[in-house]
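Given as structure tokens, the chain that follows is alone and in the form predicted on its own.
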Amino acid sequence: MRIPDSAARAPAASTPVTRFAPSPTGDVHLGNARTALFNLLLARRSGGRFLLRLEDTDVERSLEVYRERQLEDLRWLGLQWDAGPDREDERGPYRQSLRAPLYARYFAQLAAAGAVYPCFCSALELEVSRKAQLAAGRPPRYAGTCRNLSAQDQARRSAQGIAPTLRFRVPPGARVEFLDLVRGPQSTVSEEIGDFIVRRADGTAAFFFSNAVDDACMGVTHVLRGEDHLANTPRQLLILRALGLAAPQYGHVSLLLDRSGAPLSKRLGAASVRGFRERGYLPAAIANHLFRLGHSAPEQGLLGLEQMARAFDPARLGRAPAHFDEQQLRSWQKEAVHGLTPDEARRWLSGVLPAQLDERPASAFLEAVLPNVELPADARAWAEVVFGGPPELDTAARDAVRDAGSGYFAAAVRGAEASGNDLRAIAGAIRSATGRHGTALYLPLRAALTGRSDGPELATLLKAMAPREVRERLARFAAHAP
């Protein structure tokens, strides 16, 4: 028996609907960003609806603090969803833990097909069994050992207090075969897949289950997932084809990989979307690294997520892994923070200016230091120079106050007392009294006002330091020289 992919396929659509269904056990990894980015693209592309869904019969696992945590991610990175857990239609609930008296309705049509059989197996029975397929050289697959239990014995084992699991029976001799939207036509033998469960011994729906029945009751036409959820599609099909219901098109999307090869995931809270945006990084940059990470387009420079939608096909998504850079995200990065706004960059470095700045401080101190920063930790030094109290000077600047001497200092203050914070009218006053120009007459001031010999434009710094403090500044040095 062949059941190709004609078979189970959803059919056409006027718009695709594509989904992200993740399970809220912690937070969203970058890899699971980018399958949720690859879906709404592809769903934006042609107009069509982009659905969030949580997984969350994972009871012992799933906790609301995650689905919090990702929901407020995912918003963050500009993924808006058409409907989800917090936008309910017609389709929901879009949390699989109140979808159970649906699960059940399917379970009882697969169980009066006979296409379902409750197993009583443990899970050392299970082991046992692994263990010895793998000693003789076959491929572990479940040995049919409840399939063919007449119901007297069903009965017993029930009697017993076992409860069972509930498997899917896999017609013998079926070919299984779809066309994946990534990496072409598949094919699988069902002797290679085993009969599988689909209801877990305390009556929850198993993945395999939930995730496919979902798809299909929710009008899903399309589905971009990772490749380790490949050997999963043709058990699925199966579940879809037994109950009448349209299957998705499924693309299998290469695993994001970290610098030593593994595949990123929640364990790993510094690859996380939370421990990049915690650091600084903005949500523009990271979704242009990772729209560029198994997927090639011509576009260059900074996209928006309509730009993204427009040049997004899923023809360029390749087969072999990619390989997360964090080198790259800074070169995004750099450019994001290039492309703010005032307003943005203020808000962006709010946790690095002082509280109640005023205006026209801020402005100047974002002026001048933005064109030199990618995260909020390389602004708060410059912050510290600029509104704290006056900076220890480091060799080189130390260097260059002791080479000026306290007469090019004195020269300095009486700049300032003139003019305040221009610098054009200190250097004016200096070049006066001691004929200085070029380095020699900018690095002195530079060290004795930031304590270091390069850094961000120095006529705009001062902008944003209070006049007084230049003054006091200035000052230190025009007594003596360190």
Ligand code: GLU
Contents of the next structure:
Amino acid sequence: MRIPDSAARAPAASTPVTRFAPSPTGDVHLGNARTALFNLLLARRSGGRFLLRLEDTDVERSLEVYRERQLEDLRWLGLQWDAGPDREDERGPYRQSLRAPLYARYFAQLAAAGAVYPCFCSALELEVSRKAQLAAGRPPRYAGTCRNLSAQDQARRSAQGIAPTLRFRVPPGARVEFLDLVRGPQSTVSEEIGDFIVRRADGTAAFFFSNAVDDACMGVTHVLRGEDHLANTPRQLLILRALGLAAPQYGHVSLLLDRSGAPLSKRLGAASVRGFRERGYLPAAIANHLFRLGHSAPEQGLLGLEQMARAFDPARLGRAPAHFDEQQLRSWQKEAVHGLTPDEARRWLSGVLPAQLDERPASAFLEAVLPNVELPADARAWAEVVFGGPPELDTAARDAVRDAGSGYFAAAVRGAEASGNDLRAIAGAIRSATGRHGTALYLPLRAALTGRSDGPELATLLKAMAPREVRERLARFAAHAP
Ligand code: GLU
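Cool, the form predicted on its own is there; where's the form predicted in complex with the ligand?
Time for the whole complex; same chain goes first.
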């Protein structure tokens, strides 16, 4: 049987092909997102291609809902792939569950070469063997029970209705070596690797196999992935070697930990990209924080993806675990918020602003609050103050209003009636009526209008408020102080 030679079709080394290969078993968390980002940047820095492949051969753990959600989250982050499940090309399909015919050809090639054998061991037998090895102080490996079954034995077990898995026959005495892009030279002897499953009993391809075969068939030249896969790489290299396929260059990126040192991936939900998105974090903030996690970048300031691609260098990937820090994310978020255009800002705060708000009050509100807002939740309280009913006064505000007295507010109402919402005109009317200036002039006004003694620029906030609402808020203290 002729197997297409992927190596021959692999692009020249100068145009890297990278990929992100998530399993749709949950939402994209920050660790995955960083892996995806690094792979995208590695491709883009040299004009290469970035692929998205869904690794969904594990039918029990893969869920349809996560397929869509993962694509959506990656798109939202701006990590646009050149080919993927929604952008097929001649190397697809980009969903492993649709690649069974291709895998079948490669299984047949391995079988013809005697590189695999059927294994009839039950889960229980394997567990017993594993425990026994652990108890004897040995690292657990497949004991080789089915390695040398005769054809008759195999036929007999099959006749009993036992569906076998397919195991890779690890050649004894072999040494697998590779140069890891992050961790340098790696070397493993085959005695450390037990014969491993390449096809599950239900006929689906196991991770080691489909992942390696797909990288070769899709022309992937570089794989950056989590260091939890480091021990898998020798197995994958053995498969590729047995099939005569080209191996990518692997780089195993250190894990992403939270501040307490626990792996982020274990904090289900809490560290999902979707969770941050729902709280109003901006993609630019997340990407900028991730770009600097485990990758030392001298470039300062908020970078766009193209700038990141120019600045990205796998040689700057560190071996030490990187720590995600929400404080740092927040400071990137602050910069990202400051970089929003008025339209973007309005969209970003759409959940906070009243639905049918006119252009003028909306832009005045954004101008007033954006300098001090990191998340939409921070703006929500101000939206209520500005667009809701008259606010409750806090203690300091109540004191200031009481101290100003009703004459102050009668003058303020007159100023507001004459000028609309012009702070200088209102303050001018109060000044002539009361002789107040400075804080004594402005503080009671702020207190009556916002219920607080501090906050965003009052002149701008006033422009966001409806003139009638302003007059009413002032008038309630013109008759009598609270
Ligand atoms: N599906 C694997 C994972 O999500 C991919 C590993 C790899 O990038 O090779 O961990």
